[in-house]
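Taking the form predicted alone, here's one chain by itself in C-alpha cells.
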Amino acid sequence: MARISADDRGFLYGDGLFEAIRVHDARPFLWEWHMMRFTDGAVSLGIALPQTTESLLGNVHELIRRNSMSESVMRIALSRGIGERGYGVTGEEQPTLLITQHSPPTTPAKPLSLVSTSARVAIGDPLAKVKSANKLGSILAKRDAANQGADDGFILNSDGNVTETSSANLFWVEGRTLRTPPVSDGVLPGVTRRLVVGLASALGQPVREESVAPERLQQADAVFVTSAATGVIAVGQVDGAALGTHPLVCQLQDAYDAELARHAAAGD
C-alpha cells in the first residue's frame, strides 16, 4: 500500500503538479506532448523529477500489466515531498512521485449542461500554466455546477471572460472560424486542446484564440470541451439557453477517435 507522509508539502500546501493521461490499447496516449507539460510545469515550480520520463514510461507500462487495464486514466502525481514547516523551501526536499490507474470516466449520453461559477483565474497568472496539485477553483467550480443542477461550470478571469472548465478546455464555432480561448487569459494549455488545434487544421478549419465572455457563448453556433481523460465533448447549454449543433463537432469528435485508431495500430 502506498502510503504519503503527513509532512509532504503535496499533502500540506498543494506543493505539486500532476497528469492525467488517457490509456487506450494498453498504451499512454500522447505521452510525449504530456511529459512536455510534466517537466515544464516541475521546472517552474523548482521541483526535481526523481527519475527520467523513460523510466516513468516504463513503470507506466509495469502498471498497465500488472492491473491488466487496457483503457483507462494514468495519473502522475509529483510533490516537492517532505520539507520544513512553512512556505519556504530549502532545496533539500526529496520530492514524492505517486503513479495510479483508474477507469476512464463514462462518455456523457447527451451534450453537457454548463454554467458560469464564482471560480475566479487572475490573467497572466503563472499558476495557471501548470497543472499544479492545488485544484481548489476546478472543486469550487464543479461544486457551484452541482448546485445549479449542471453537468460543469465555467472558470472566469479577473476581466470576467471564460477561461476553462473544471476540467476542460473549451472551444466554440462562431461565423465559420473555431474559436478558443488564449492561454494568456488564465487558460492551461490541455494536451488534447493542442491535438484539436491540429486535427482542426488537418480539416481546412481556421482557428482563432479570442477571449469571450458566458453571454457571447450563449450566441455560439456550436460549443464543445476536450480533456485527455474524454476527448471531444458537445456542449447543449449555456447558462440556460440551449445551443445548437454543427458539423465540425462531429468532424473532430470522428478526427479524434481515428487519432486514437492511429495511435494504437502504430504501437506508439
The other form holds:
Protein chains: 2
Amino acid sequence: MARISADDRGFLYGDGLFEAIRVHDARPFLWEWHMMRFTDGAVSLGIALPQTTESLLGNVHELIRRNSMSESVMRIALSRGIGERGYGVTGEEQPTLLITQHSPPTTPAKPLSLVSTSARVAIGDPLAKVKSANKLGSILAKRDAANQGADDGFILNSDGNVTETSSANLFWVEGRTLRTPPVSDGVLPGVTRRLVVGLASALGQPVREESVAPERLQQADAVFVTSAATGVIAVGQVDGAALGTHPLVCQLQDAYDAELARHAAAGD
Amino acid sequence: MARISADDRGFLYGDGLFEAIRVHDARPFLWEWHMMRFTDGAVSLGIALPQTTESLLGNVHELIRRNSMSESVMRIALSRGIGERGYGVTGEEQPTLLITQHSPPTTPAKPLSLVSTSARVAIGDPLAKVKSANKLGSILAKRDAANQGADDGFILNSDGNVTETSSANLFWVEGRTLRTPPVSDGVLPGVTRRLVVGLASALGQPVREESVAPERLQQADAVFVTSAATGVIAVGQVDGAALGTHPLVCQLQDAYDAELARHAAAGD
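Show the other one: the form predicted in complex with a further copy of the same chain, since we just had the form predicted alone.
The next block holds the full complex; its first chain is the one shown before.
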C-alpha cells in the first residue's frame, strides 16, 4: 500500500486537489476536460505540476494495463507535498502526485432521495471552483443526509441556494426548460455537467443557468444529478417531496451512454 | 520520519482536525481549553477519539521529555483514517492520531501588516468552529497577503466582514472599548482569544463582540491578533493604512506573559 510522509501538506491541511475520471473500455473519458480543470486548479492553488498532462496520460494507460481494469475510476491527486511549517508557501515544496485506480461505483437501483444539509459554501469563495482536497463540506453533506435517511445532501451557498450534492452537479426541469445553478453560486464546474449541457443543447434543450432554493426544487417537474463516476442519475425525492419523471432525463442518460460508447469506439 | 497510508482520509479529503498547543517550561499551556475544542471538534466531525485526553497528556509529557524541548509548539492531529472510498462514513474507520513537536515560531520583530484577501467563509458554516484539516482558506489568505507584500491576510465572511487572519483571532480598540468579531461570524473560537477576553476583563476592559468590515479596522485606535503559537501580537497596518498604538495592547501582552509564567510556576 502506498504511503506518504506525515509532513505532507496534503495530510496536514488538505493542501491539494484531484480528479476522478471515468475509464471505459480502457480509455479515460473526457480526459482533456478533466486535465483543463486539474491544471487550472493547480495554478489557482499555486502548486507546480511535476509532469505534463501527456506524461500523465502515459501513466494512466500504463496503470490500466497493469491492473487489467478497463472499467474503473481513475483518481489523480496532487498535493503541495512537504514544505515549511505553517500556512505560508515558498514555491520550494516538492509536490506529491498519486494516481490510483478503483472499481466504478454501482449505479443506484432507484432514483435518489436528496435533502438539504448544514453544509455551506460562501458565494465568491475562489476555492469553490477547484476540485480541492478540502472535502469536509461534502463529508458533512453526506453525513447529514445519511442521518436523515437520504442518499445524499445539498451543499447550500450563503444565499441559501443549492449548489450541488456532496459529489454531483444538479439539474432540474421546470416547464419547458432545463436548468442548473451557475458556477458563480459556488458550484464546482463539473466535467459531466459540461458534457450534459452540450448533449441537452444537441437535443434542442439549451440549459438555463439559474439560482435555486431547495423549496423550488420540490416543485420541479424532474431533478437529476451528474458526476464523472456515475453519469446521469435521476432524483426521486427532495426534502421528502416526491418528484415526477420527465422524458428528458432518460434521453440525457441515453445520450450520455451513447457518448461514452462513441468515445470508446473512436479511441479519442 | 513518520509515514501514513495514502488511503488515509486525512490525505484524501483533509478529513480531520488538530490543535497546536504552546509548551512552556515543559508544560502544555491551556491544555484543558485545547482539549475541549479538540473533543468538541471530533464530535462535530463524527471522528471517534482513540484515547482519553488523560492518556493524550501522558503522551505529550513523554514527547517533551524524549525530545528535551521544554519550549515548543505541540501539534495533536486526528484524522478519520482509512475508510470506504467516497465521502460517506461508516463509523468503522480506524482514526489516525499523530502528535508532533516543533520549535516555537519566532515573535515578529515589528507590528504586523495585514490585508484583505479573497479567502471566504460562509456565515453559518458549522465547520468554521472546528480547527479542521481543511486549511486551504488559510493558505489562500497567507498567499494573497504575501503577494501584496503583507505579513498576513484576513479571511472575510459572506457578509464581507473580517473573521480572522490565516492563523490568529482579531481584536481592536475603538474609543474606550475592546472588540472582537463574534464566533457566529465564522470565527474559529481561539483558545488564546478566550484567555485574552478574560485577561481584558480583569483589567477592567470587557470585550464587546461586534462584526467589523476591513475599512472600519483602518480607523481603529489599535488592532492586535492572538494565537496559541505567538500570544498577543500588535498590528501596525491594515490594507495599507498605518495604525497607532494603544497602552492596552502592551498591558495585554504583559498579562499574557504573566499568565504563562504563573502557569509554569503553578504546575497546572
